[in-house]
Structure formats: structure tokens, C-alpha cells
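Given as C-alpha cells, the chain that follows is alone and in the form predicted alone.
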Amino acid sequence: MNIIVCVKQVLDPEIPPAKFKIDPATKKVIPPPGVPPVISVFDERAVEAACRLKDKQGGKITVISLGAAQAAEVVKHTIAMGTDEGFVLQDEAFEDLDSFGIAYVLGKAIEKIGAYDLVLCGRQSADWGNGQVGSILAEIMGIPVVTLACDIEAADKKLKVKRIVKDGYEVLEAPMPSLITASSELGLPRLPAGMRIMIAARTQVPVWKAADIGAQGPELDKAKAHTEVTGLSVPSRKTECEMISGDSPGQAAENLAAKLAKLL
């Protein structure tokens, strides 16, 4: 079973409040100094869900990553976790594009790596959070999609997905080939093996530029794109405190509910 798992680097989430700084004039993060990028917590559970696959029905797992140079580390991640090899998408064409131009170009490189029977995404970034970019993928090379995946079965060229839903789950069937983004319920990732480990430390990772690929055309056009980012900032918080008395506990009690009505 041939399975291509997409992901991203993102900023590290457990980094403190404090050192998360934006550019308000060029509508981008800043990287702090010295704290490497990380994979998606989502996209993790897409390599997971690609993993146990593999466990039970065999076969390789090849991981694409758009992003910058740094995502090499990611995909080495990917490599200890269990996946076999992976590329990185990495071209001054691909910065700042939107969820369909991102699409664009993870289908090029899915068509330059050839056969597949399953591509796995997550349910949608770490950063952003669109959740878009696993169905557009699926629309432009013409496949079926499921989202928001907990369980993947594989047998006799179909595939069973147990899919989460508002007010429980569903389970479906799907062909193969096929899209499926994996949620949270998947369950958390496994830990890097040791020996796994080692073999990701010594490999060299590709890096694939938009003529490697053939990505080219009006995709790439930021002034085209379908989704533009008109400001971004940091939420301000505003903390207040307000001691409420009275004569006695019960008129204290009384108060405290006049207050609280108020601002219902």
C-alpha cells in the first residue's frame, strides 16, 4: 500500500506567550530566534493514522512538506516515527500562497511521485486553521475526499472510515485512491523509535523547486489568489477584579446576584 502524507511546519506551540511577536505591516509571524519550527499536532496524527496502516497491510509512506528549508527537520520526524522517505517543497514561488495555491503545488509534487493508494492531511493546520487545503487537493486531482477521520480501515482495494460527526460518528466506504484528512480522535502519535531515529539523523532529504515539479502558471499568482489576509494581531487581554461585601453575608450573596444579572 503506496500512502502520501502532506504536512506543515508550524511555529512550536508551547513556546511562551512572550516570545510570540507579529509584523502587523507585513501580516507575518516572527519566528523567534533559536526555536526550530515543528510539525503540525494534526498532521502528526496523519503520519499516526499512515503508520498503523502500514503496520497492518505493509508497504511505503512517502511525506511532502511545503514550507521552508527548516521543514527538512519535520520530514526527519515523520522518518522516526516510522515513514520512509519524504521531500521538501521549497521555492521563493511557493512563499505566501493561500490554501488553493498550496493545493496546487502539493498535487504537482503527488504527480511527480507517481502511484498512490491513499493521501492522508490533517484535519487542518496548527497556525492558521483553515481546514481547506486536504479538499482542494482532493477536487484538483479529481479523487474522493473524507474529512475529520478517527479510524481507517484498508482491505481489497476500499477503504472503511470511521468519520467524526457532531453528535457521535459515521462510518463510510470509500475507493482507492483517496483523500482523507485525520482528526484529533485518531489518537495520540507514537514516540520516535531509537533505531528510527537514527536512520532520520543520517538522511539526506530532497528539496524540490517549483521546475522540479512543473508548477507554474496563474496558481502561483499572489495577486490571483482567492483568500487575502487583511490584517493580523496579537488579542489583548484585560483582566479586572471586583471585591463585592455587604452587611452580612447573606446581603453579600444578594449583591453578588444583582451583579452577575447585570451581566447576563
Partner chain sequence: MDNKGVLVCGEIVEGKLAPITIELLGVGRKLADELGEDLSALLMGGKAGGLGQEAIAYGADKVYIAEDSLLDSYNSDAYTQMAADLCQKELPSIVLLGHTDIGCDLAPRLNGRLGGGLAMDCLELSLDSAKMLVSTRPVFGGNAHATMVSKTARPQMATLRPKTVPPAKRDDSRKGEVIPVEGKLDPAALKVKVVERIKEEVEGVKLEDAEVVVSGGRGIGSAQSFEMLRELASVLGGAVGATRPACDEGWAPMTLQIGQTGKVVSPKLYIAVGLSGAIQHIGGCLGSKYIVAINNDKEANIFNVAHFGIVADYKEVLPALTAKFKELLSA
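Could the form predicted in complex with the partner chain be shown next, to go alongside the form predicted alone?
Single chain only below; no partners, no other molecules.
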């Protein structure tokens, strides 16, 4: 089974809010110094789903990451988890792409990779969270899509997908190839261990430029002109935290309960 997983490198969402800074002029987030970016959590779930399928069926997992040259780090992380090879898609022309633009470039890279039975993405990114790249990519490639998967099985050239809905889940059957987006309910991703870490460390991650995958010119310009970010701001939050005290923590708790009971 040939699986392609699309992953994104993002600002670590576990940083404290004091370290979260934006530049309203460029409409960008200023990465805090000394905090390395990480693989987007939903994409890590997608990699986990791919590895589980490979554990059962065998096959090959190829990872692509569109972003800066440093995105090689997240590709290596996935190799340490159990994927086979990966590529970084990096080009000046790929900067500030919107969801359509990203889907277009990923689609071009997938074309270059060739045969696949399944494409996996995270349900949304942990930074901008546009939540649409996977679905647009599937529409561009003309393959079926199942979103918000929490479990995937493959048998008889078919994919059985458990999908999260509001009050439970549904079980769907999709043909191969299809695109599936992974949700966090899929469960914890495996920790890289032993030999895999060594293999990942030795891996050179090739960088594909726009010309390498034929994602350029008027076609790229058209693909990325769907939406534009016109403003970025940090909402003002004027909360004054009232500290509740008492002779003991228990007393403070009683004072707090009395206060809250009046507000509710």
C-alpha cells in the first residue's frame, strides 16, 4: 500500500501566551526565540494512522511538507516514527500561499511522486487552522475524501474509516485511492525510538522547488489568489484576576464558592 502524508511545521502550540507575539504590519506571527517549531498535531496523527496501516499491510509511506527549509526537521521526525521517505517543498514562490495555493502545490508534488492508494492530511493546521487544504486537494485530484477520521482500516482495496460526528461516529467505506483527514481522536502518535531515530538523523531530505514539481507560473498565481489575510490582531482581553484568599485553602475555597454561586 502506497501512502502519502502531508505534514506542516508550526509554531509550538504549547508555548505560554506571553511568548506569543505578532507583527500586525506583515500579518505574521513572530516565532519566539529558542522555541523550535513542531509538527502540527493533527498531521502527526495522520502520520500515526499511516504507520498503523503499514504495520498491518506493509507498504511505503512518503511524506511531503510545504514550508521553510527547516521543515526537513518534521519530515525527519516522521521518518523516526516509521515513514520511508520525505520531501520538503520550498520556494520563494510558495510563501504566503492560501489554502487553494497550498492544495495546488501539494497536488503537484503528489503527481510527481506518482502511484498512491491513500493520501493523509491533518484535519486542520495547529496554527492558522484553515481546515480546508485536505478537502480542496481531494477535489483538485478528483478523489473521494473522508474528513475527521479517528480510525482507518484497509482491506480488499477498500478503506474502512471511522469518522467523528457531533454525537458519536459513523463508519464509512471509501475506495482506493482516497484522501482522509485525521482528527486527534485517532490517539497518541508513537514515540520515535531506537534505530528509527538513527535512520532519521542520517536522512537527507530533498528539497523540491517550484520548477521540480511544475507548480509555477500563471497556474500557481491563479491557485493562490483565492483568499487574502487583510489583518491580524491580538484581541484585547482585559481580565483582572481577583485573588480569593482565606485563613486556609479550604476557607478560600468556601469564599470562592459563595462568590461564584451569586454569579451563576
